[in-house]
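Next up: a single chain in structure tokens, the form predicted on its own.
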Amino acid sequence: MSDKKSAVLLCTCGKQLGLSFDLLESELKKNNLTTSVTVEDLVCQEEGLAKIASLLAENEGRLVIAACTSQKIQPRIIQYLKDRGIDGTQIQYVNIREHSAWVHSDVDEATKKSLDMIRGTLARSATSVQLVPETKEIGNHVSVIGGGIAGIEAALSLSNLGYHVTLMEISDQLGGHVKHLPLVAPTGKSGVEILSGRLESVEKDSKITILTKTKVKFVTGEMGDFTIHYTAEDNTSELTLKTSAVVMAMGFKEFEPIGMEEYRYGKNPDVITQFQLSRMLTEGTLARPSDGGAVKEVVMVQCVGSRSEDYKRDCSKICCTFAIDNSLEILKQIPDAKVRVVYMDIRVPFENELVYKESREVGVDYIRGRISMVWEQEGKTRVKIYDSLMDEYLEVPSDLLVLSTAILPPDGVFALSETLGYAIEDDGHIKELYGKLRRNETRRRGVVAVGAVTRPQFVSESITDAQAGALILHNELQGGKIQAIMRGAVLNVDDCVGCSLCAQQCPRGVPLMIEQIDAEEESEDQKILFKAAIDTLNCHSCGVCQSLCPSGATQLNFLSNNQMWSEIEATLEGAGADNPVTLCFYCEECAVSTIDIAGTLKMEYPASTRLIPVPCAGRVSIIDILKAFEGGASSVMIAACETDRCHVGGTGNEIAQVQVDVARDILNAIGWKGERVDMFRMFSAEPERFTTAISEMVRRAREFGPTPVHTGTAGKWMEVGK
């Protein structure tokens, strides 16, 4: 362990934590490790702050700080530090209010816990290292993929942030799906009226540069140099395109129902989908496609492939509005059109309920019901219907049968997603790193998916999805200037075994590996061809590379192993069999915010407890684990992500569970049991989550007794009963 010391700041909270402060402050003077403690009563005011400052004028830099949770004063005291030009990378944080003090009324335990996480703390520290800012010059270029209305806003707002872009379209002209409809509720206009101002905008726009008849066969390279690889029609040999950042705003498809055998599509020609009829309606052109013949009798059909175990299990969210668009402009149109709307369930968010007041007032005919049969008579479909309000049979003529069919991600998604890195959900749409609030990202940084090719949305909500898509690459390229602390694993490329387990699991594709093409050793078998390389720019920090590394040759340059280790040591000073301790690793995203609401909440939960952050459940080891038991644990547990919600990127929390899984096969086969180690998954809106997960760890620690390490029986590979 390096013996730097550090300055220890605790705050008591406007002298309200239930902590006796004398305690901790004698106690931890005595640490080695410690070169002085100061107690104050606000941190996060003026006078705090200002002492931070200085402590870290006098100690190099190094100094812990135990308060309230670091969510709430770690940005304060940044821009604080910041605004004076200060480097604090080095500050460790410790939050003895809501995870210690104010859930552990036994004010003697409480203390003792704190002062147990505050010596781990400073072991910490004493090994960390100054985290430096790097610049990195990029190009001032992104590429959007899909010339619809997502793509077009998405260009626009890139361009007006003083970025080059190139639109991308693989049909022959812009617009997508909006420029055919007649009506987009609930504006009142036409989609061309929507898209008229923004495509002159486009067109005229100097930094825009439009390509159409365009397709994309794949990307590579990395956030800030990704290299486009694409086909022209008026060009058969492969271009390529050097780009800082990609838009996926591709829209969506329709979903044919030719399989579908019951509504007769693809053998009727008077059966039709509803963008098929927005088509007519929107070039003038509508009549029966049988015959040319009027259109008088029209009946529309919803939930047609949606909401069904054997095309689209969900609904599509805008076809019910999409039909009653269709509807009104059909009556605007033919006003003594009879139309008629089959449905088991109308569902019309927010303002387009109005509109679908507005089509029953002007006589829209609403069935609530199922399509029975369609067939042919004298030239003329027939339409039988259950209505299953009125609990009867209705059989009506049909001169076009609608039908609201299922909206689906778009063609060439799925191949894109093998060189561009982001994750696919099981409907086949591009899944965002985090609905509720990394919305847009994807997992592979540099790269945003926009409108209909996330999940079916409106047009204002395309709209308003790249603009958003636009910020956030403009926070990540800055301009083409990245400036940034640098903090991220850092790899040692002479301890790099080659084996590319980063490569294959980092959830962000961070790491790449690279040929050694001077690759020299004694013997033509022990060459390593390929060692990796990371972009710590790049990185967005879980250290799931450093979980994974077996040479130990990446690690994050804020948690190294010896940090890790040195911690969890420390931290479990006094853990023994007379002192049974519950050792929790909580990621610093969901699972931390479940624990601080959980202490806001003042839930009360077994103080034979420690807690220590990591970025990521993902960065915590099978050695880890294993670490945290000879160091004198009684149970070990990692508080992580719900399923699905890891933040970075999806996968964190699941290779957290295999480090757990395979923790527990070496216990149990060393004659330990491996229940005494278990990972529980969380978020802050179920607090109960971590508290009974932890006491449940808590009573396993009790219920199975002491380890063989706290009885000096290890070595004999035997567990210890009651």
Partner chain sequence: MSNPVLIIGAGVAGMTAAVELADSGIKTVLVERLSTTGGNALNLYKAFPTDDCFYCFEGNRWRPGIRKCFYRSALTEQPNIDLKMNSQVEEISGLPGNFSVKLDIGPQYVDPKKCTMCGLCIEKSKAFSLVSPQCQPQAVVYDPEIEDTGTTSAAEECPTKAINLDAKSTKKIISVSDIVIATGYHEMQPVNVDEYGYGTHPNIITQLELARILDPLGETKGVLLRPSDGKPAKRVMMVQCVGSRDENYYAYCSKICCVFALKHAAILTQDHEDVEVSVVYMDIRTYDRYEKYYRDTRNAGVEYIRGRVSRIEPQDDGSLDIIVFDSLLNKYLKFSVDIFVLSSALEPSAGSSQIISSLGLKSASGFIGAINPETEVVVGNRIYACGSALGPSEVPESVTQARAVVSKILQSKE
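Since this is a predicted model, take the numbers as computed values, not measurements. Residue numbers count along the first chain shown, from 1. What changes on going to the form predicted together with the partner chain:
- Treating the motion between the two forms as two rigid parts, with each C-alpha given to the better-fitting one, puts residue 281 and residue 377 in one part.
Show the same protein again, this time as the form predicted together with the partner chain rather than the form predicted on its own.
The next block holds one chain only.
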């Protein structure tokens, strides 16, 4: 594409920026990529916004705005333009305030830096393309896998939001664990009470189809076009169902303490799990399983299989409350029973503490310690308990020994992840997109997880989850008509060589490898059996696929390889042995805030630095890094976020780390100092992480001196490029 000229709009921030605008204006006027240079005092106010509109009209949408952080003005500008029906998708922003004027007190240096960054951005702008809105119609059908309380609530919520829902349950009836709970804290109700109204609603709802005895085998496709492969009751052949999104609501599984010799579970019938006790209490069949005898002495053991290095390391959260509820229920049914609870810590959140207190008042005995032995004597179970507060052993009889066993992820979560593409947490539950804010979304677009399949949860939390999950899908599916700006990766299928790197590494599982049916026609050795397919509307615009693609087949439509390379070259114009420059690629989702906050706090750092924004650190390829050195950079850094904290919701930062490591190896191999390139992790709560990092890279630039490019001893890099 040929280079087009852009207008430049410079903002003085109410004449408050320590920059020489005269110099910027005169220098930029000389640049052959500019049509005009305008200096405004307040781009963010009415007059400035109007100026933006007129410059866009005069320059076919090509405009470079040099002002404060785009994080703040961009939303305002977009809103202003949107209200007036003007396209602003090609505007490029340069931050000359937080990233330059506010952090460099030397006006000349700051001006020079600003000029370089604007020049670079002009080069990026020169080959930008307009991004157009797109509409996609999809079926407004959602499938819910799992018919427990979370699945039922999700189905009802989605139906209320206008979707058709298929609720798929593996057992022969809906209700999951909840229907067996005699008492659900803190509601004071039984599980059946909580369920009944909801069950009635799902059954009456004409938009909800219930499939019981249904097992989901695997799922193909992507958001808007999934196909669920399942088997139904009495039907061994596989059935399929088209759906636009999937709710994972498969609940949890109770740990079976078979291997735990010390409790004699499985050997002694009077040793049961807390959930088995719940069933007995609900069904009114509380008795000794061994002989049907009356239950007078009950010992409960907490944390069985939880908080243990041998089994599950974490706490199962609900079993303390569960045990207390059941103790109260036992005393209700058999007032003269003796209940002892052996525990490490009693963990009952908020008002459940009041229930805990109530249970102590009615005589439940809490013993901090552990079980040291269980044995049978004359047909009776006996338990020896170590009381760590009294530092003594006590021996008690037990009609029922109840184990509060760990809450584990349900079967099948892992198997489905292979085709549904969500990630799995260390503990086997479905992994959330981002722990603090995105608990119900998964890595895969169009797949949400609600209820205990994500973590042990109380009933009320599962219901909240389900309601929230329904909203998340509603946001995505927009009632079946998805409207969005086409911003993201665009694939040129002809260039694809079928390596599948994009499909393997896309943090959000967007590229699919599609079998090429007509591949047979080509000659045997050139045959490409699979090629990628990328739906730009599903893409999260990180650019990871682009940085990995060996053939340049997939590229972001707002930051192509050519745009990036020309920006690097133009930014580094003038960099050299006596003008050592540190180039920093920063992620526009995470590191940008750290750098902005350093700016707002006016934390000084060296002005020999130049900054280039990328949508995700993973967009920076080895070639981009080498191009920076070729352009004259003395050191190069990538500013990104911490492991597992990727703002695109994936592993873009880890991909970037790999690129940096490889680039470093290449540099070392050809006799450069590999430490000229590095990657740093940061978040905005600790702005000094950025200033420390960039100062270190400036130090290295100085310490290592001129690069082989500067001294003219390096070969050209073209062979590494295309």
